[in-house]
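There is one chain below, alone, in structure tokens, taken in the form predicted on its own.
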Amino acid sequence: MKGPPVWVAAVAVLVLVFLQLPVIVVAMASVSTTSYLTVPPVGFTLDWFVEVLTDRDYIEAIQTSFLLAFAATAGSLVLGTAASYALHHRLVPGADALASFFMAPLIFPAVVIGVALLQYYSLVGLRWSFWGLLLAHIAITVPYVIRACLTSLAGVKSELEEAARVLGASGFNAFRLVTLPLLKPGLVAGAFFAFITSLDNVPVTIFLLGPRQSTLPVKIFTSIEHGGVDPGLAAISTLLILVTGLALVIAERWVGFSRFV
């Protein structure tokens, strides 16, 4: 089989290098001994990593971000799995229209969602509360779970669950013992995308945070706004890149979730 022309491969490599350059620059700047960003780095030090990981503001922001991301992922997994099952088996009227409705947060600009939620929360009294922020993150992450689960359900034969029911299993047990294990790739992929989306979100979160609350992306954003860019920000960004990359490799090797992208 004849491969692509050489120039196509060359262009692809150039595009990949261009896309990865910001990551390389941030990683290099994070180990510089200077108090300002410089590439190539001057000297080598890991002090910037120690500084951000011992900074109380950063620690609190990291804790809030991971707590929010784990809770939002758990909530979106429960709601997304139930919704995708009902949509796939058409247990609700207007399943196609509902599927499009659930995907709306993927289409609407995040700033619009943030402003809308801010106004709504002001009316119902959820403004600046953690639970309001959590509900917002579930709303923006559940479409990823639904999409991944619907893809997995498309490859699951409904006859398997029906056979389990014929053999005496209840509806819940048939789903738990037959369908749910077959949904594992979709659940893992959906959970990964939901977690990263929640952990990285700024446009919606910044509208809903209280005066004494902060998440890591918002902390980075406000630090740049008020103090400029320094190697400490490069260090925390490098840590985020490493954590995301490691999770990506593990998820890919576990379930091969790239087919859900």
Given for the second form:
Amino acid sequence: MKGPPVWVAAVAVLVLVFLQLPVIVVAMASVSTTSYLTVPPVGFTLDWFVEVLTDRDYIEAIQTSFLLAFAATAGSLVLGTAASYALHHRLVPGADALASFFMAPLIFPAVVIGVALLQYYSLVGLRWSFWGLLLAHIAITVPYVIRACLTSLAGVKSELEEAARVLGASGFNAFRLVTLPLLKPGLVAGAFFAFITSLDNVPVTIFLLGPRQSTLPVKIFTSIEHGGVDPGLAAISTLLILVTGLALVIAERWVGFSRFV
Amino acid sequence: MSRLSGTALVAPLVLVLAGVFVGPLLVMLPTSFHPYVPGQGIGTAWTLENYIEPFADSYYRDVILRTLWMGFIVTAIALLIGYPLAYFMARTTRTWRAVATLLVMFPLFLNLVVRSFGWIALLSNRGVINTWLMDLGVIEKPLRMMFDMTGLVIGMVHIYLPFMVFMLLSSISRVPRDVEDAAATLSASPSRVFFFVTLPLTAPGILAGCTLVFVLTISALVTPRLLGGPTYKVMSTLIYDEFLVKLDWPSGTAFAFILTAIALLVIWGANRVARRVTGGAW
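Next up, the form predicted in complex with its partner chain in place of the form predicted on its own?
All chains and molecules follow, beginning with the one already shown.
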């Protein structure tokens, strides 16, 4: 087998470096002893990490972000898996149309969903409520669960579940004990995408937060907007880099989920 | 299982999406046909002004054209640098492919705001690149790389390149090697094999990747806002300001629908082209 030409490999390496560039810069700036961003860092300190992790505003934002992401992922998984199962086995009329409908929040510009919800929630009194935010996050994360779930279901033989039924299992038990374990890799991948998408979201979330509420990315976003580009921001960003990297490695080890991209 | 239980499985999600996706969009529609009354908000009269203004007023027209231009440039660059990377990943050893996959996926999952922050640290007047270039004596005054198209394009290419690479990768991986070998055996040069065999066979992947990157780029909010600043606007940042700064919801709503229409039109157009090219097989 002949490999790719050398110049292609060289370009590929350069592009891979370009992709890591902002990550490296942020991580390096976060340990500098200076109060402004410098790369390479001057000296070495972890004070900035201590500073952001003892800041009440940041802690509350982190809590809100994770609570929201967990709840949205759980909601998306339950609703998405149920719907995918019905779509896959064509238990409902118009399954194809429904599938496109479930994917639609992915196609619409997020900022449009954000402003539409802002206006709608103001009318029905859900603005600034956690439940309103949660429902919105379910809508924007559910496409990832559905896609991963439908892909996995396509690889599961429906005869297996039928066999369980014939042997006397109830419909739900047959699904829970036979199909669900086979779907696990797909569900983990879908959950991972959903979680990251929720944790990451700014363009929808920013329109729905109350004056004293914030999520981590929205907090970083508004800090930068107000001109605060300092090592504290680099530190909190570095923490996100570490968490993301760790999650990626764990997910990859657990299910080898790069197959689902 | 019966049709009834199927309905029971789908209904909860349908209700949620009807409530927080379809409903809000429908509620927003009439707003875009009302005038904005300063101090009061949404007026009661009916008007088409909100849809005419974006095309009649040169300021708004510039924002629309700038958004489309940005989408075009970002897509072109992502394709140009993404193709060699995807090609390398498709044709290299398993180990290299796995390493490259993780390196492409990592920035993809990293928070958008963090990535934009990284580019600010690199591109701003007192940022890494300018500091280094000035220390080396290459330039005397800092280069302006933010709050204009340069910064936007660099940041956006970085953010959407992984989507392009994965689209191209799956397409290139599906090209049968036999076909390339056959062409080579018939004495085609490597570049001829690439341009007349590999490239045409990956056309569907290229089209899908370009559509995705273009639509995502023109819809993006965070990066244009952080790297373009408050004054260098694109459509999504304009919508953001109309809603949260100017409180002019009617005009912001009309703009939101124009942006949506452009995005849907691009997707629809690309689907049509794809169907014509592949005769419906793709």
